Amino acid sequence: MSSPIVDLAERAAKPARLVVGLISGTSADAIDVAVCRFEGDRPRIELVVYHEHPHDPEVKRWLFEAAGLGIRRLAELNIKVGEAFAAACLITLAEAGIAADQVDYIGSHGQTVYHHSGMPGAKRATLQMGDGDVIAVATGLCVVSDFRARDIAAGGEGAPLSPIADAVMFASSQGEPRRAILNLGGIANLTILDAQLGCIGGFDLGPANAPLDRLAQPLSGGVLDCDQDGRFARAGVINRPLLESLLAEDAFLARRPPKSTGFEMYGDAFVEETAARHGGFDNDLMATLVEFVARAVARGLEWCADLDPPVGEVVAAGGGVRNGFLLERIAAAIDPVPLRISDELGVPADAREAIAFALLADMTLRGKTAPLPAITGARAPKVLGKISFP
């Protein structure tokens, strides 16, 4: 019988791996699982299987109220997430009638509760919940997680993490515009691809769908989670004073790259304080909201004009995605540049994230570092994760 060390390794050397990447955004609405099958070293990916799993209504009430539970509420939260995450793997296999010993590996990168988000006197720290290790004994399965403190112990952001994967899942071919990935998720941020090198930068924007998101719910008396399909927005008239008085005060947004954000900045304190400045919530908050989604995409767009070649379109991805009336604003907010959905390029739109994080996994069990310095600014490439074995 082999160790666990040599058998990881065993898998980890196949020609083709089959990996399942777990994630749930900072809007905690779901949990997403997507089985890919790798080929080759730099793989051609293909998503076998994807499937988003609801959260617990209570484990997602202790997720939007964690910096007040307690450190032992904090620490079962950690085992629930985990055993969440565990249940929606061996359910999406189930479904799709893989068998789990067929798996080769997890990437997880789990629920993050606190990110500094560069906050002046903030030690860099980040946190996830979801341990790698209720993980891998529930699932039988070698689970890497935890990625982000890696990156922040190498001197780095701790994010974004996914640009990395978008230079394999994005790539294009010599002659066509270079790329711009556009994740909308709770925060906004931007990969910029080079045809040749790939990634060559990214760094969160700001605020996507965590102020929207929580916006929705005092708007629907608390029956809707978001903006579906940006109807209170496209009811609502912009606050212009507000938005304007938004965009210059916001350090963030003022920040340089690399750089990164969460909750912290853009959650439910953002939309309270705005809602207190604007008057109270209603559908011209929405409004105002979204178009500084858009105006914070469109600066961070700024700060790449002097490339050559420059960005020639931009790819959204990400749950906003759904958002009709916040796409329409963005690309009115980037235009000439033209804006497309992942799904186009055979990526869809609500698994690249889940896509990314399996990638990671199978980056670090075939030791393969992270190119995160331009992207996190990290004082060196790392492999990320920490390892569980089943």
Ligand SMILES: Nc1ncnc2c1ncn2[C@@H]1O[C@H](COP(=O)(O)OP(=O)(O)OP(=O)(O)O)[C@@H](O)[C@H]1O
Second form
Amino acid sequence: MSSPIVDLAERAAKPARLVVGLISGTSADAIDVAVCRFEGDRPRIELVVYHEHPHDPEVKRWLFEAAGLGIRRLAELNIKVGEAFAAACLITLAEAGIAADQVDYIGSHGQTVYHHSGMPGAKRATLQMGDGDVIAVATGLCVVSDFRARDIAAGGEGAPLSPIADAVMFASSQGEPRRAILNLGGIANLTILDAQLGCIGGFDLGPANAPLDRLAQPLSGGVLDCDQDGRFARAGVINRPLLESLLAEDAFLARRPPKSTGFEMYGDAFVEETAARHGGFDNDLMATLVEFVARAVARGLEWCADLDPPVGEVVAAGGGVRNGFLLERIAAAIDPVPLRISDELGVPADAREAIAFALLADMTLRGKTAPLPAITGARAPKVLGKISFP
Ligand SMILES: Nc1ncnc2c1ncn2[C@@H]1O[C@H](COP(=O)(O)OP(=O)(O)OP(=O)(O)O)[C@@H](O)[C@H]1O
Ligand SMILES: [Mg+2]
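Since the structure above is the form predicted on its own, I would like to see how the form predicted together with the named molecule looks, so please show that one next.
First the chain shown before, then all remaining chains and molecules of the complex.
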């Protein structure tokens, strides 16, 4: 019987690999499953199938309450999320008519329940739920998971990691303008690409959907999880004094990259404090927060002002692309730099992150280091992730 290590090495060395990427982003809106075919070393990517699977309501509630869960619940959540990721993977494969043993391996990001704020005094630490061993045993496939831990161990921020994959997904050709990839998830982050060098940097910009989703709940009487297409915001009027003081006071926006952030800064407490200053929850507050997001994106681009050549286009991805009003405000804030949608470049905006973690697993198993110093501030490039065998 061949050793599982030898089998995995043989699969990783194949010219064409079928790899599944799994992630539930910071919003915990769904488990994203991307089945990808990679060909070659800096692989040509074919997205075979992409599906999003809603979380079980109880698991979702635990995820949002993770900070207050006892240690027993947290340990159980790690298993439950692993089981849910495995089920999402197996359902996607079955629906697509792909036998699990055709898949070479899985890259799983898991579900973040804690990521440090990056502010002075906050120890760099990050925690993802969704145990890789559970996924490996349930699917019968090798899993690479827990990608952020080694970066933190090497002195990095632990985030963002998807820029490493952006360099492969969104590489531009000679003569095309320099591209920046804008991910509008719970948090907004930016990848700066360079036609020759591949990825040259990436960092978190500030909030994206995190505060908007939290405000959408009271505005919709608890019915909506997000501001559908930005309808609440579009109906509101910006509270200018509040907007200007939020921008002036925000310590994260003022920080020089590399930097990363999370719900610790832009979650419930941020929305509640901002609502208190505004005088309640209403559409005007939504319009103000959308403008805050748009201006934070523009601020982030200012850190790239010295680049030669300058950023010539911004390509948006992530669920925020579905909020038409948010896109309009970002386009206005970054004008004259044009804003495009990643679908136009062949990467479905929703699927970008799941593809990214399939790519990161492929890099890991082919022994390639991630160029972390420019992105996360780690001391050296590292091979990322932990490997679980079925
Ligand atoms: N129709 C829509 N209108 C407005 N917003 C939408 C719509 N569809 C999705 N969204 C937003 O997109 C979010 C989900 O985006 P995405 O999955 O990229 O975020 P995420 O899972 O938090 O990822 P990340 O880890 O990058 O933060 C939802 O929480 C919601 O705010
Ligand atoms: Mg998501």
